[in-house]
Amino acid sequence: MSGATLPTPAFSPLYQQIKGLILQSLQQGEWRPGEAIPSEMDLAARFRVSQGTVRKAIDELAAENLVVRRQGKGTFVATHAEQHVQYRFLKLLPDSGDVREEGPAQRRVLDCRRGRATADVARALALRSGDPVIQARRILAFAGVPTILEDIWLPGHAFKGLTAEHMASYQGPTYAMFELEYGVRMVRAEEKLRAVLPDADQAALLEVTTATPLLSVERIAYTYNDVPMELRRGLYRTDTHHYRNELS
């Protein structure tokens, strides 16, 4: 086959290989959220590479919010329980300023039950139709105003025992509860946004009319190695809030 171009084998730089090994340890729970990982010197000795190679791998993990460097203390597994990352997946901000000025959202859990995955939910969560899932519905209010209506689906095998009472009583961020009590850390998410009108039930729960335009946000959240662990469909009021994203 003269003139044919043979495929070139994919080349993975050494630091990327080390990054993959560290990710594997994170996924297996060797270091829990909030815990320190070994020093660059110890990791270099463990993987038999230079400290510079380890440093470059950790730099990428830090840029992806998987680990956090603390000056003079070391590098720690990132956690949603930390103040500066609690709002990383919440992009709805009040028109008057930062969401922190409002304080945490008031959560009202309307339902949380076990069910079976429909075809679209199974597809989003890489399950089979009919596999067990946890389905929850809740309202998030700011300053007493219902602002977000969310429907959430979670793989049943990973969230056994999750109840409405548990979701309602947990004081911290929901993603912190997932990682601390169920060992599932959401590390990234993909979202689809569109403008919609609510049906009668949705409008009543958000205290708006059926003619009020809402922002529909569908999110799939992933744990390590791009394993989908949550499907979340939210309806957002934007009369006093706006959706803000930072592109770089």
The other form holds:
2 protein chains.
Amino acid sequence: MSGATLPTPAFSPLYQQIKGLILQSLQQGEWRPGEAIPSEMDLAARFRVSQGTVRKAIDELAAENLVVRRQGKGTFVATHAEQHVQYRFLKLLPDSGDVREEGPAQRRVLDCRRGRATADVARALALRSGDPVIQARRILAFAGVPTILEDIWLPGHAFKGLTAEHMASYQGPTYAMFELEYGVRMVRAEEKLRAVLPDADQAALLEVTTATPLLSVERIAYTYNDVPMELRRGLYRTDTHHYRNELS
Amino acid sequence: MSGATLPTPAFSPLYQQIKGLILQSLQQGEWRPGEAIPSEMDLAARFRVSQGTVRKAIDELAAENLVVRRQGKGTFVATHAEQHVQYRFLKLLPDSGDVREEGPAQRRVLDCRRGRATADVARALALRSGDPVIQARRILAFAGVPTILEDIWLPGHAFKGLTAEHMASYQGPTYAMFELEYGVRMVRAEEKLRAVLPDADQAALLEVTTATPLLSVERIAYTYNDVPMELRRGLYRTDTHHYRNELS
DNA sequence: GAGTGGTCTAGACCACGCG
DNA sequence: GCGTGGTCTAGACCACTCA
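Now that the form predicted on its own has been shown, please provide the structure of the form predicted in complex with a further copy of the same chain.
Complete assembly follows, chain above in first position.
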């Protein structure tokens, strides 16, 4: 517009700005997870734009799984609880393909303690070495067979007071508890996969030998604005399960 | 439309029907990979609908990576060749994260022969046991280090005359060659990952011991209409590389 | 039947690429 | 300057949900 000589005029479409405003409201908790956000018409009036512009903004939020549209009912803040798909971020499936067969996972929390971030944990969580973190270790079993061993690191400042009892008692996805108890909503994640051999401890916990290859899954989960809020190192047994991925 | 008493009236929005028609043209090769498809206005005129309806149809095709939009230039049929991202389906990255550092993969084709589908290969490719297939084996090396060992199965009827020389001589992604030489466009894929130990042959080819855990990646690649056209079993070394995945 | 998201249209204008 | 895709609007109508 101004004819400035800047290399990037930073043109931003209206709907992107609206999307930003809605995102801000989501982030500030104006609407709780699972609740409906205002109708498209209401939002259009609030932001003084047409319904179509709001629609396009919400379309993108829905594509990013931040929000869920339900025709005839409204648009709802996405939640890890009571979502059709339990364990949204877990891609390990039984080889049979039928998740119902094996039923829900049995969880056993082995440990949950306060500590200080090591260099690599600090890097993953965008903290400084020595910052307080909470570390937990647990096992997930399917049909009685221990299948996943997970070590979890959380920034201490955001999860004050988290205890093993907390993690053990809550039914449903851990990420749902994070939403309810700490107001932390995991929005996306990145995983790095490797094939590894377990050490003696890990092997014992998963009831395999130290010669059994396991799938190592390092996950960093992010909340809004790409802020990392969890580091999770998982060891998956892949003798009866596999990690499934879709490419397009 | 007909007011039938079917349980599913099969209501289909106009833009979905338009999408189907465009898909059909893509499939029949009316526009070649890399070429531009007609402008939105042209397509709107051709199908007697508004530009907005065509736009929504193309939006979905673009979201599925079947087509690429370029503002000011047009909409182009997606191709595995000369795409910004080489190896669209390969998620293995060097731990450094910098793909340029290691340069392009060195490829060595070990084998390429005609054969008959075993039961499991037939199931994956929706063939019958004993149907003709082409089987190939090759190694990809990065910076001189053999890193990926792949066995590839292709339905014989669609890839007549494919030879080892073919596979070795072509520069660039194999999927690009499939497009150019056989008119087969891989559109999406599913992968199953496991941690395994190699047998003696595999270990020797990858220059590791039989005690080295490897990432097993079984991929089924599909062309249009979810028709499977390739089964690929890969063994990935994950000592210097990792499989990267994004979740949302 | 009222309210919500979903579709479809027509038209105006903007940003981009290229000759 | 023209043609392309990209944005924005306003309005009509459809499909779904629920009281």
